[in-house]
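What follows is one chain in structure tokens, specifically the form predicted on its own.
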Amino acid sequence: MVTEVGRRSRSDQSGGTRQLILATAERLFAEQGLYAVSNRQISAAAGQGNNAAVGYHFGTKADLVRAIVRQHTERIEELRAELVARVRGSTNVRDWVVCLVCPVTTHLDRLGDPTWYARFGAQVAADPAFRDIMAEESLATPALREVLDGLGRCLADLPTHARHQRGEMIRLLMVHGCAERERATSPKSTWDDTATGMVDAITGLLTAPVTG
């Protein structure tokens, strides 16, 4: 019994250390960028006496970035699945755009203040060496794939080149729009306001006529 208690205690301590490292890395990456922050700096800022703590718990920097992304993606997926269940089968573009945007803004809102994940996401999205990690983790979630399929059915008449071009615009709008809202020290809008404006903009972008 004593042995089992000791094991649980060590496991809890390890889990707490991992969460502290994740939170610290997310903040430092958001503030300074991925290449400007070393594993040694993260370990020190997280109060770890062992400078190799990040490597011990996560491995490489790419593994650490993936762990941060996955932690948030899992929570966003839960929110998205709830919305998808309400609109499944819809042929309304806006319904699917809501499912795309609102899980992200709701998650950021629930994190409290301050948050760092949107700015962390902007740093990752701007870095070719790490950008694919976020895409891989997000696209691995069933609810997001269903949203993209729903949008695809609604936009079947949109030419392929326009779909790809507008998809990139949407990615940039979501990533940097959320990062700017998070960065604001005295925001003039709530996360709900941000979501509504973003949904309006993306719906308009997807349904705009194609010329040329």
Contents of the next structure:
Number of protein chains: 2
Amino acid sequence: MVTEVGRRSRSDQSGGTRQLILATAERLFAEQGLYAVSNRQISAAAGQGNNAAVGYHFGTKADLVRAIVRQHTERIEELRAELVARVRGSTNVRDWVVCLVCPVTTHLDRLGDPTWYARFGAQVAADPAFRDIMAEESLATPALREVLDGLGRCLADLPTHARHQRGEMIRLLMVHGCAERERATSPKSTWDDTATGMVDAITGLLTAPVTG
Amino acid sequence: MVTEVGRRSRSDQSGGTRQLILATAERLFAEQGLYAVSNRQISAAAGQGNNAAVGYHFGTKADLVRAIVRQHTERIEELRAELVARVRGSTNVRDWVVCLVCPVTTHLDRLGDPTWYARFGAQVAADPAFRDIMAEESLATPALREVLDGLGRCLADLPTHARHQRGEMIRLLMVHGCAERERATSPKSTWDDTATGMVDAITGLLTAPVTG
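Moving on from the form predicted on its own, please list the structure of the form predicted together with another copy of the chain.
And the full complex, kicking off with our chain again.
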């Protein structure tokens, strides 16, 4: 029993350290960029006496980035699954755009103030090496896949090149739009209003006529 | 006469050095970010024996960034003025969006391959301190002001908050969309095709119905 308690306690402590490192890394990456911040700096800023703490708990910087992304993606995915359940079978583009945008903005809203994940995400998305981690983690989630399939059915007439380019534009709008909103020191709108405006605009972008 | 020639030659040399520093700084900033690169590194990479060459020719880093932006803005502005002359008085949103997007993509296209300015611009736009420089330089140009006024007249019915948010989204799409296209090692489309797709999508985004 004592051993069991001791073990659980050590495990709790380790879980607490992991969380502390994740939160510290997210903030530092958001503020300074992925390349500017070393694992050693993160360990120090997280108050770890051992400079190798990040390596011990997470491995490489890519592993650490993936752990941060996964933690958020899991919660975003839960919110998305709830929304998808309500619109399944819809042929309305806007329904699916809501499922794309709102889980992210709701998650950021629930994180409280200040949040760092949107700026962290913008740093990851701007980096050719780390960007794939975000895509892999997000696309591995069934709810996002269902949303993309739903949108694909609604937009079946869109030529391939336009579909590709518009998908890329939506990614840019979501990533950088959320980062800008998060960065605003005196936001002019709630996350809900931001989301509604993004949904309207992205729906217009997706359904615009294609020239040529 | 001899003095005159000598003077011109020194001035040419100085102009050549300035151009070399501008081009070197643009590339380094595009690749590594504005904070990662020092004036000293730029001087060295530009082959200047004197480490203070950047300071001597341009002053602070902000002055250097402004000089790079201005050089491109002047050429973009010439292209924009030509397009504006063709659509003056138009009440068609797409006409004005063409005047917004195409001068930038045409300029990038003419710079040849590889270009760095789009990635440099994405770095500047992501930085709260330097971003204002870009806005100041761009908004000081009469052709851009005329485009924004033209769009404003077409979209007079759009509520203020939507106009503000959509303006911000267009800025994100243009800055990051061009940077992504520039970054692509095997681009799937010409700059012309990229521009047409952006114009279609931005027109749809701007004219989308507003909820609530």
